[in-house]
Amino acid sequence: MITIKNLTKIYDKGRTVALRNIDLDIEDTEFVSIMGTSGSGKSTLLNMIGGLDVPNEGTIEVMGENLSKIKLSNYRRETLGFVFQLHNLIPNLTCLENIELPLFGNSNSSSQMKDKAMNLLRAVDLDEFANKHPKYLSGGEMQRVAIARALVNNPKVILADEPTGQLDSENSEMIMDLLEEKQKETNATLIVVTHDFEIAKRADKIIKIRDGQIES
């Protein structure tokens, strides 16, 4: 599913090496957790897989496609679901409209988009907020909307950067149950960056990153 070879990412004109010579294989339908201290490079790695940043050296292949040779906007819309650490909701859209966004450009009618979005709002127990704007939600509620948005297009690859970071233990468990349920339902590959070992140990495999390198 995902093959990474000799991946290196450098910032600040060479002064900061975020990732150094990363080699990694992630299997189709696998649930992988990535752990590491702040600044270790785990979020940088996730952003690279998500096509949000480009390497200085090395390659990333997803489903046999080299990310440097494809249209990344199509890749992110058609293949990926991305849960950001700070939710990244659009403030002037309602919760329902935020969730519908990844469906635009696909072969969905407006009623189909609304139905899919509402089903996921119910799944995260926020259907009562469908027509409200994000500013009326708590941080945890906004994160649950962001997770619903990431899942609405049935992505083949689900990337989640600290998806439970703003949630209490009960909601964290609900969200992880939902992510795993959707992963199994759609045979997706799930990659979760987390500081929480209770979350990480749910995965098929735990990858630990330290100082931009994978610990053996």
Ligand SMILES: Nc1ncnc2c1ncn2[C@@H]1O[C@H](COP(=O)(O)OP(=O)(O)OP(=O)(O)O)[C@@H](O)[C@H]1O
Contents of the next structure:
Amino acid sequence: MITIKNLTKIYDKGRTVALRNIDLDIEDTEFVSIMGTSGSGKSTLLNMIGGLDVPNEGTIEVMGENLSKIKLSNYRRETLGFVFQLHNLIPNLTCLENIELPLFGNSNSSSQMKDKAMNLLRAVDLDEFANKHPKYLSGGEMQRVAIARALVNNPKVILADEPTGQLDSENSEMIMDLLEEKQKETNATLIVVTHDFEIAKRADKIIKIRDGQIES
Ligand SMILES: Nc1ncnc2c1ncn2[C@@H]1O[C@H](COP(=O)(O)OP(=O)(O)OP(=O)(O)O)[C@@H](O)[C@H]1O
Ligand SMILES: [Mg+2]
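What would the structure be for the form predicted in complex with the ligand, rather than the form predicted on its own?
Below: every chain and molecule of the assembly, starting with the one above.
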């Protein structure tokens, strides 16, 4: 599903080697968690799988396609759901409109988009906030909206960078239940970066990164 070969990422003209010769295979429908200390390269790895950043060396293949050879904007829209460490909601759109965003550019009517977005908002138990702007929500609620937005396209690959970083344990469980439920429903591959071992151990496999390398 995802095949990474000899991946290296260097920042600051060589001063920071964020990832060093990483090889990694992630199976179709697998749930993998990534752990490691701050600065070890977790977000860098996720961003490159998500087509948000490009490697200096090495290749990433997702569903048989080399990311350096395809149009990343299409890949992000059609294949991926990305949950960021900070929710990244658009402040001047309502919650419902934020969730509808990834559906633009696909062939959906506006009522279909609204229905899909509403279903996801219901799944995160926030339907009453549909027409409110994000600033009226708590941090945990914003993160739940961000997750609804990441899932609205039924992505084949779900990437989440510390999706529960700012949440209490009850909300964290709800978010993880939702991510896993959606993953199973759509047979997606799920990759979650986390500091929380309780979250990490829910995965089929835990990958540990240290100083830009995978610990075996
Ligand atoms: N855009 C950038 N420019 C320069 N250096 C960067 C950039 N992004 C990350 N780095 C550096 O690359 C290394 C890996 O960073 P990364 O964000 O991947 O760590 P992380 O494991 O996600 O950490 P955290 O747990 O704190 O989120 C760090 O040394 C960081 O300072
Ligand atoms: Mg990070």
